[in-house]
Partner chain sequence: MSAPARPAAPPVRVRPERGRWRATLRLLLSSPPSLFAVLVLLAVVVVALFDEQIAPTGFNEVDVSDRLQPPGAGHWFGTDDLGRDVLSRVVLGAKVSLQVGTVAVGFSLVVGVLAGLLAGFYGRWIDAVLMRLMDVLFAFPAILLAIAVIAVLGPGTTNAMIAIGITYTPVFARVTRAAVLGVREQVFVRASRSVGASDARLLLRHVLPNALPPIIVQTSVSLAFAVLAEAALSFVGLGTQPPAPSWGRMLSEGRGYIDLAWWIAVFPGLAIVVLVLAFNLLGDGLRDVLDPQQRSALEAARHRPGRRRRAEVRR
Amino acid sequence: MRRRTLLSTLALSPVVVAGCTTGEGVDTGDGTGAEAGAGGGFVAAISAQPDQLDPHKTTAYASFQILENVYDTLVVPAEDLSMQPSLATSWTTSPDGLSWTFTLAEGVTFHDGSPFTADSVVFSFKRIIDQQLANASRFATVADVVAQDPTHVVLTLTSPTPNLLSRIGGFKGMAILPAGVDEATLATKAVGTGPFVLDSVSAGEVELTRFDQHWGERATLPGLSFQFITEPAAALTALQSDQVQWTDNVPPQQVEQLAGDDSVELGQVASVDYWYLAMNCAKAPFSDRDVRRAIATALDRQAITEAARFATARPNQTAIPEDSAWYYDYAPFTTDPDAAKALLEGAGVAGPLTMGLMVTSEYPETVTAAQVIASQLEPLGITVQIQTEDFATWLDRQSRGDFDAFLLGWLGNIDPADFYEDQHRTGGANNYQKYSSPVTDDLLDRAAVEPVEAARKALYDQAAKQIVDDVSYVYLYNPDAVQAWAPGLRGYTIRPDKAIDFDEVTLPA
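May I have the structure for this one chain, in the form predicted alone?
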């Protein structure tokens, strides 16, 4: 992608919040392109609204679909997911691996006109660390962040961190902001260095305009907009009728048919995502490991996968997909209702059990999967109450621990730490299910600092086994990334991490 590369060097992750749904435009100030507000005639349809637009606070994929085009990070994943230069043009490490020095791009300007310097990096990283924001755990081994001079920043570590680059550049949650930015406005405004400027936010749409002072080659579109279409069939109809020009909300049951349909161009690639069921380990009876194991034993993952995704996903009892070098082939659960009943009885759950299962209509596959799960657990005497929430409510309930169980997915994972660390370490930033295991914690801690890749994989394999055996998550399947766009559209590449980059897109004549 051109915007990932400095011209001078040619070098080479879902929701409604009050602040985002007022219907009022957001004035982002200076720096927009000449065609500000024009939209460029390009509309992308996504399935959910952003919960907010502060890259350091949101964890919603819908937010990052937009922010990918607005912000930059020091380094960035290439299409093969290797980490490449972005706002940092190069870096060196000390012999002991405890000091990393990043050389920064010069002549880079933020959307508000302020210059990008080492102080911007220090401010951004320390904001995440000091305020313990969503990705603070990514700096677990960072002792200090210091501006050596305007074009060099040094990260001092407490222990070697082999995946530091993916920690600081894997997605736009690690975006660089200008030092001294008005933090109170970031939920609805954005001040990045990316190829597009956030122009306006309303209940149904976010509009971006081209940033003509961008440090790389400027975007080919004068602007673009994101519209929120929850129903996949409606998103596809909008694409086929030229109301939108791109969508990732494609009905999975129609993928095979669409492959031969001249009205759309279809992209499909194995993703690095996983979808799962989590039960509340802090709430009886799901606090009992055998109850969770009973449910894991009763489920038919193949049936769940086929219902939710048809032929666009593969069942997997661990998180990392089969085509990854980090894949661990471990599948201890065989669908066995009788064994599941025995586990429940052994846990003292002899009578009927009700389990609330929280899903969101903004990700329809969660609703479909929940319906199949409910039918599979019914023979055990478990009544599943499917609780369908808008995504803002879903996220709020998840963060408060107000659930028996929920369904969702983690998207855009790159390093094995992305799959396991924050979700399963005791007190982890994304450990909403409140799982705690000293064995798992120790394995994850050791893997995080292990410099030898084979030894590191062995530790993550052991951690994955413990997580699966304890049923911190019931892993269900790995989906494909499936997207569709208007015939003749050029300059877009579908990626396994689902990063949505529109900077090189040109519309058909």
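Numbering follows the first chain given and starts at 1. Whichever C-alpha set is largest while still superposing within 1.5 Å between the two forms counts as the rigid core. Just so it is clear, the model here is predicted, and its values are computed rather than measured. What changes on going to the form predicted together with the partner chain:
Both Gly41 and Gly267 are members of one and the same rigid part in the two-part motion between the two forms. The chain behaves as two rigid units between the two forms, and the smaller unit swings by 17° against the larger after C-alpha superposition.
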Contents of the next structure:
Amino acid sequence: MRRRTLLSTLALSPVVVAGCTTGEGVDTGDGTGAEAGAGGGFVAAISAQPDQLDPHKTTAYASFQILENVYDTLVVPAEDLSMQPSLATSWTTSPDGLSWTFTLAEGVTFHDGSPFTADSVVFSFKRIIDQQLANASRFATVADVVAQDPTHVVLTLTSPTPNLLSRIGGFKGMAILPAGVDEATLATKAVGTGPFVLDSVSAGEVELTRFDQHWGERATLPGLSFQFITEPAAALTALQSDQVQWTDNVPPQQVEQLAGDDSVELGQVASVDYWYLAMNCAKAPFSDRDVRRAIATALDRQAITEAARFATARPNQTAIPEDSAWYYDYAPFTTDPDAAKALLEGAGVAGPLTMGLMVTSEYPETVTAAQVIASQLEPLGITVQIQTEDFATWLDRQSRGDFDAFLLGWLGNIDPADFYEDQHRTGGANNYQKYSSPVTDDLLDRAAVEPVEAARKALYDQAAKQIVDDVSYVYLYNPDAVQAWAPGLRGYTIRPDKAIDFDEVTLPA
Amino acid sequence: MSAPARPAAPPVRVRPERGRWRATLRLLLSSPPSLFAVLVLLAVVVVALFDEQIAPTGFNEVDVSDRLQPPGAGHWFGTDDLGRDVLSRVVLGAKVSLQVGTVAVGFSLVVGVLAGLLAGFYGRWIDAVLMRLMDVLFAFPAILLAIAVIAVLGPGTTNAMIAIGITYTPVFARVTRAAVLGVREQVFVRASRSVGASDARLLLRHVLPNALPPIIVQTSVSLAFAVLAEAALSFVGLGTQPPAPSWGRMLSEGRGYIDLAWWIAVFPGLAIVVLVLAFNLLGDGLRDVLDPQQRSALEAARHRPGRRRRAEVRR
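Take the protein just shown as the form predicted alone and give its structure as the form predicted together with the partner chain.
Once more the chain from above appears, this time first in line as the rest of the complex follows.
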């Protein structure tokens, strides 16, 4: 999943503007705010304002936190992240694996009253593919999307794609829209099939009301609203004083203390995110594998993890967290400054070395981790120059390759391809560090089309080993998802992929 | 206020100003707040000069296992979220604050005073062009202008100095120009001009020295603002970059820990308060002793104990 975390707001604002230039209307607020507020009584505090609400265009986590409750996908990840039926009730695969037929649910209507049919699926997927929207690469192997009849859709593929379900249903970025929807208004309005209708969008909050014609179980809450509270301490205070009933903006240093606190209920579960350090493989001296290995050897991941996340993360030397079925236990590096020095000398790096390390204060943990890394690399004679950029500049410099090294994380990964393919394949869409290895490429290509799961895992294990050995990324840690809600709130489950479903929530009496 | 020639002046060339400045200093130090300010500033300068000898540890000696220790024998000011010694970082941060303050204000002083002198002395289009330019800069709120400059130059300590320097230039230009306007029509200036003194001599020998008092006061006050501005910029991540110590950045980092570890934010906060207070008190004191009217009142008050000096001055 290529959700570039939380606040890509700034980076994507040009997209928002472009999407709004035609037919952008004033927010008329179809339902009155008072109605939703009075009927709902449930407020969720999220840390950032969504950049826009077009599910096919946004990459911001904040947007998906809201859209999760508004849109549906053909298939949906269950709590254990296995793919389950949603708008598609069943599917069959041709023997050669090149044609998938999905049977669609009947009697489903969109929020605007139009019926959900095969045309909706064709329209939605073709919109992503033809306009090369944010998730187009998830359809890389899809040759065509055809409506066989109103309840059957056929996806024809150019090569077998065992992970097709997670590609087309891993998150709401592949949401199904009604055919012919007014695309210009999608940034601020939503027409989905989900349990809640997007009611009003304002600078401070977004309000949803229940969709009574929802095809599944009707939501228990009559409505809910999302508020944006950037400061973790403020979000926590709002929760404790019952101004909000749920938040995921919990300061990690207070988690331990909150666990014994009756005024909130704390949810903590291992997530599928990972945070890493990437060095520019196209820039000397970081183009030398031994220099990268020296840095990977000098780092003390335990200290970095503790500093950045307190007790809410576990160090890892690969990307996939321990709880996943795809986990590969491989940790070749032990912290050893002497060995690191020897590696540096062997690489012919004489004298002091300066490494610019790009971080962003929009993810404060990168700034914290960078300072620990700076202190750990100092004995090696490496001066780490921490460059704090705003996220827009950060992303820009990343895509231009204008960096020595940077710190960031990837969120919401489900399939091993999400973890490794775009980041490490030569020329991959997210291979900003310009890593290139024919061995890795070959392993990733073979793994992508391997239908047998055990064989597929073996291939990804080998690819991970190669990536870690070559230090394409220095993997640092897997954080927990940490969320807090009002005591007595029922029907909410914290999930590893941090998808937030509020449709079964009941408020404490 | 030109020094009148004394009746029985010795034949040696003496600069009468020298004695006057000494008297001014004595008068300044006789006021307790000013004395306090001078002592504090001296202390901060000493700390900044010998920071590496004074600080118990380096500025980025991370020890995660020793984090969030409360103030005690091992760490007088406690440790921060990365286990760094807060005392060391406060001490090392003094240099950053003073450096940014002095360099930035030095820049504003040179550029602003020069602009003010030229504008005030020559008037006409030079005045119009220079002062309108300063008005444009003045129209922006100080921090906003500094942030805009940093947005162009990129974050960092050096760029913060430039940004703050640019921000406070117009104040100096205005103060200088106002003083120059008053001085240039004085009899002694016109007399000097009438005997053929060059513009440069007029400006440097007569106009500038006599326009100096308000500029000196403004310098002290601007230093206070510059220290605050550096702290504010670092607070929002645009000034000093981590891991280098800066009081503003330490405040911002300690903010999230305020109920867990108050000492991370409180000590650098106190340091900012004390330094800014000292600069402001010094500015106040300087204004009192450099303004001729207030000065004579002050001097009179010294010989009349029992009367409330302040009340006398205000009248």
